[in-house]
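Just the one chain here, laid out as structure tokens, in the form predicted on its own.
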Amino acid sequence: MAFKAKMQIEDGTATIRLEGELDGRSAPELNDLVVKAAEQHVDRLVLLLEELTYMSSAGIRCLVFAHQKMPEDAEIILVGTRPDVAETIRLTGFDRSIVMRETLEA
């Protein structure tokens, strides 16, 4: 499945919907969106991951990049992370630096 990333910024929240596989080839696209979100000084970065089928170590590096690029008090929320992608995130311990939710309203 081809990677797609679409961002919407509203009321201090940048919401990025990801589809497909986040790997070394697609990671720069997500990093570019994170930079744009940081330039808008958003308070919250929400990544909608329901349609993200795979995350490689390059994807984990994107999350670390987002954590470093966003303001210190900004919240990063991963929503709808598939079990295998969530396991990858948990294995790195990065789940302790972000919020993971099943739904946006949780």
Given for the second form:
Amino acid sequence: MAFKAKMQIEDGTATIRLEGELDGRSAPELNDLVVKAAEQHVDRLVLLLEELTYMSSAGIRCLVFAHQKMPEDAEIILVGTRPDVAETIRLTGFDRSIVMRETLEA
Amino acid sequence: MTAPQAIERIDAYPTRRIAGFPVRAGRPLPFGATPVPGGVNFSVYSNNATGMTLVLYRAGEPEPMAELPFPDAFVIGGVYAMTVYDLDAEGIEYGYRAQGPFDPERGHRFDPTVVVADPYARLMSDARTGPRRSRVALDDFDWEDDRPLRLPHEDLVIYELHARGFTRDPSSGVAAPGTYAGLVEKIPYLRELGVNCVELLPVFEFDENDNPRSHPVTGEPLANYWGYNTVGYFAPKASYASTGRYGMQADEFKNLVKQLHRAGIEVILDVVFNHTAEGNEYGPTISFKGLDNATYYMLTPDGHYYNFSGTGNTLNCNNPVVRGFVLDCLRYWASEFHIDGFRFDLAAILGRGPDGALLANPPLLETLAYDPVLRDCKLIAEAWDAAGLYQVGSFPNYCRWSEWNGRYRDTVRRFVKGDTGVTGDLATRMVGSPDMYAQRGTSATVNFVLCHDGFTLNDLVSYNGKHNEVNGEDNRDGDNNNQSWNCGVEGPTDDPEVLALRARQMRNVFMILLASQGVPMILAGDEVGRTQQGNNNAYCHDGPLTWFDWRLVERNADLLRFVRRAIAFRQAHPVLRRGPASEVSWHGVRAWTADWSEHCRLIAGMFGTGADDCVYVAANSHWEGHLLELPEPPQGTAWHLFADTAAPPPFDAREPGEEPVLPDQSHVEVGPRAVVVLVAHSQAEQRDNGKEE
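Taking the form predicted on its own as the starting point, write out the structure of the form predicted in complex with its partner chain.
Starting with the chain above, the whole complex follows.
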């Protein structure tokens, strides 16, 4: 599935919905959105990942990039991460700088 | 006013196409595959090749997707460098075909039919899931504020463990057994134990399946479990990473280092630069052999392999190119992985010249000692090799290198089993072996009694001889000189007296080790009495025989508590960690009168002279107890009892600071085959303790 990323910024929250495969080729697109969100001084970055079928190491690095780009006290929330992706994030320790949730409301 | 637009670099653009890929001449340094804007820079060295081809694969696929010969214009000196654009760095694997003569007598073994691995590959694919290939690493891990801990060397308590075997057993209860991530889950155990440094058996990529032997009974293939057979020196072992299938092994390993550092625990890597996995002329061609055999290996004048390592080949470490390779590798691990130190396997080889002769001032050892990037790294030599060179005490050290002290190991073993004629030597070992290391202080000696290579502690007190039958070599392999004693029964027994004696002997070893000046090293699992059923060379078993059995934590809780307290005691008393040896006085049955005679099996040392820190250690390997006259404790203090290995648990050792006052301040009883440790506390503390009681 082709990669798609759409961002909405509202009330200090940037919400990015991702579809398809996030890998070395598509990661720069997400990084660009993260930079834009950081420029808007949002205090929350929400990534909706239900439709993301695959995340490579470059994809996971986007999370690190976001963590470094956003203000120190900003929250990064991953919603609906597929189990194998979530496991990789956890095993490599990246889960310590982000929050993972099943649903946005949880 | 707007900032001036940065001028775009022209070198980010290709100049020509090879095999369908846009490329341009690359940069010769750094060696290896390095992501650069728009592409990947490939650089590989061969002094004797006549041509080189980069072979690219889609990850996991058997056939190459492209082969890119290096044009002459892309070669500088002996370095082939090319930047390839439009590559998905994560999705490719690569290797090289090196053209050149196959002329073994002159040392050349080029074979362009073989795609060789990049010696500088920062990642390697997991050989269990496909052919072994080099991969490109992304190196932007989020270290946050982590940095090497720089603990004073003499304050370390090293814990030698196998990154896989520590959590591979189902009893570990971790989510990802046998991996770096699994080890992260056991950090609380290490903290509670009190060690502040882990020394990991090899974690550079190796092939665990390269053992040609099979189990003599089951017929199952035996493994290369320990991993002293490196394939990729820059690549963390993929199969030790739960995320290795995604190429995330470097990240998972870095997270392990980061979490250990957060817990105050340093990381030392056991590194193997004396030989490689390529064996001799009959071994496989993996990388060095096919790229530049004559440069990388020590060869006889007629092109055969020198074998100072006992494994077929010997890396030509003092060739300037290979020296650069070793330095690049260690700098990479120190800077990119925040490693705190290195232990060098068979390090005596690193002092040999290209013809095998011993060098007076070995350039590699000197280079490492003075390297700016490695300045804060601990450098520990296994100061011997397999060709009989034994340099314990004489390893070229440049006031930087420390050594695995093999003499410490042998002396403590002989004393504990009850040999005569070793008390004098034990005294010397317990004060940091000043006969060998007086110039360098106590950080120069790494004291150990057990390590991965040999018996476990439990087996040291349970077996007189080795029992290596399951290694498939008719019990001929492994050391015959173990200095072990089975306490009366060979192997397992349910005789309570024998078991009690063994338990005491284990405590004796731990107490002597942790009360000795110098850096103690503990073999993982010894603190809970791990057994290898008498196997003293378990390198080939990746199974319950070698894995840490976590059920022992409960089963041998008494021993574990003793070890925790002994480590805590050491950390509470700087006199046990630092010199000088002159601040230690020696005693015997009579105070101030040590018996250095041949028949004596008793020695007592008082560490420290002042009231601020003073510890008395009496070790008795006689089968009878003795009443010892005590030296006066420093003025204003009284003797308190920290440990008595003859006492029943939990009274065999106290929590440091909670030691009860010794009722008779002039004498102490040391039991048969026992160690007693006293500490001088001020009288005020003594009164406080008295009130509580």
